[in-house]
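Take a look at this single chain, the form predicted alone, given in structure tokens.
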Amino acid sequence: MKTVLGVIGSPRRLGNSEIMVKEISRQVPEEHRLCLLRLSDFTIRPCRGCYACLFNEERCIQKDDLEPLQKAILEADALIMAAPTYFLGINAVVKQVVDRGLAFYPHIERLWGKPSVGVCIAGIPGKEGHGLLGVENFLRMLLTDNKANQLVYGALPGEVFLNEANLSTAAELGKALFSPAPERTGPRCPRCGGDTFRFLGGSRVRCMLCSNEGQIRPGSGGPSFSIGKSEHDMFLSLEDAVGHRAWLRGMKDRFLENKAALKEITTGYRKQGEWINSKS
């Protein structure tokens, strides 16, 4: 039998994020276990930038609670996620996780097509700002196959399911985690699917998601988007998941050949201004 892992990204006991997960597995067709985690019962540290989850048995040197977040999500079969939007932003907790993902890179093998789903749930219609983006982003970085995605909006515990048609949205993700991904409508990168991009000026734009450059065009039936592939992808195919570890495994090597270099820049900063911690 299948497990599938749901992934609350909020800290409400019921509320709408847990509900959703809950609804949406219990649409899926297929028989499965549902296992569930909520993030803020883990203690998950800001990352230390020190790379050596890279190299150091593959572990984060860190003693918090990622280990057990992590091995939940590599033994999973497909994840189904869901993250309330906190001050026009996903909330942090997932942002915490992600930014933790080097640790991730040492199971890209086991990582690479777990299926998934994700909803980002906001109180306030149109109010939502990059909180998708941010669901869309956790679920890339951990390099799953992300089958779909939703908006939806409920700010009380449970009035998410006051509006019909988000039971019909939870429908749709369940029928298509262990589906072929549905045909993804509207403007879109045409490399990753995103439908995020910041405008560069003139017709240049950039793809929010993938990070990969190019041009809006109009058109009758609305703007297309023409984007390039980079010479540095991150998650766009397994090819370019395992270049991006070779490269972050470099930079021990190119830390080690600019070490005096480098010391000489930082050094010059180190006595300027005054520190404030919690003890001041």
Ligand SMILES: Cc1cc2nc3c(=O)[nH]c(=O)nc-3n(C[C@H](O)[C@H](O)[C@H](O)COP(=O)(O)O)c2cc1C
Given for the second form:
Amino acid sequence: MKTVLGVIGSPRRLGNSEIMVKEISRQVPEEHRLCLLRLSDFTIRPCRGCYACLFNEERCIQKDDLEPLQKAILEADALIMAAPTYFLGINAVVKQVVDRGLAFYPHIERLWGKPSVGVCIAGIPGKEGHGLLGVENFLRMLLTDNKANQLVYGALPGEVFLNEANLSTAAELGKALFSPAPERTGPRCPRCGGDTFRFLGGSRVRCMLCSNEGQIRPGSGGPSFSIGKSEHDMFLSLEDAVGHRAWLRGMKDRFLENKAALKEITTGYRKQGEWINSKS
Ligand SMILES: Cc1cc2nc3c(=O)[nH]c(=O)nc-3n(C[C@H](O)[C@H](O)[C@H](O)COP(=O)(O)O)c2cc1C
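Can you return the structure of this protein in the form predicted together with this ligand rather than the form predicted alone?
Now the full complex is given, and it begins with the chain already shown.
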């Protein structure tokens, strides 16, 4: 039987994220075992930027709960993820996991292509900021085959299902999980399906999900986009992800080549300023 991992981004027990994940699971037609994890139950420290996980033993040197979290993700056949908007963006526990993404690179081949669906919950209609983008970013950085994502509104725990339309949303996501991805509507990035863009001047735009650049064209049925490809695509294909890992691993040689010049730059800043810490 398939194992579906429900990833709950909210610390709130039986909050909207948790019941949304459980409702989506109820709506998945395929028989499955639902395993759940609440990200805030795991101690995930900030990435130290040391790159040790890409070399030597290919694991993070920090002693925290990243490995059990990785194990659950690696062992799952599919992911259902939901997380709340906090202050116009995804809440921090979700981003903390994404920030440890380098430690996932040794596992690219096992991660690639697990089906996923995601939900962002916001309490105030229209005030989700970039919360949904944060959910998509989490699922794409884990190299899942992201079938669909939705934004729903509800503030009080349980409130999402006072609105019956959100039950239908859960049903659609449940059906999508192990099926071909439903067509995504609205103006979107033709590369990755993202719907959030930065305007760079003139008709130039950059997709905020895959970070590729191109042009926006007005049209009678809404704008359309032509978006190019870059040398650093992280999740568009397995080949891209593996290529990015190779580039990251090359960072060590680049560091060694430039070590003296880099040291000269940084040393000049060593003694400046007075540090404040928690014991000050
Ligand atoms: C610290 C905090 C910040 C929040 N910021 C926003 C916000 O910027 N926009 C919004 O629409 N809702 C905001 N909310 C509301 C939550 O997104 C909403 O209550 C959601 O249902 C929480 O999901 P949960 O029940 O799974 O915890 C915030 C809630 C908290 C606790």
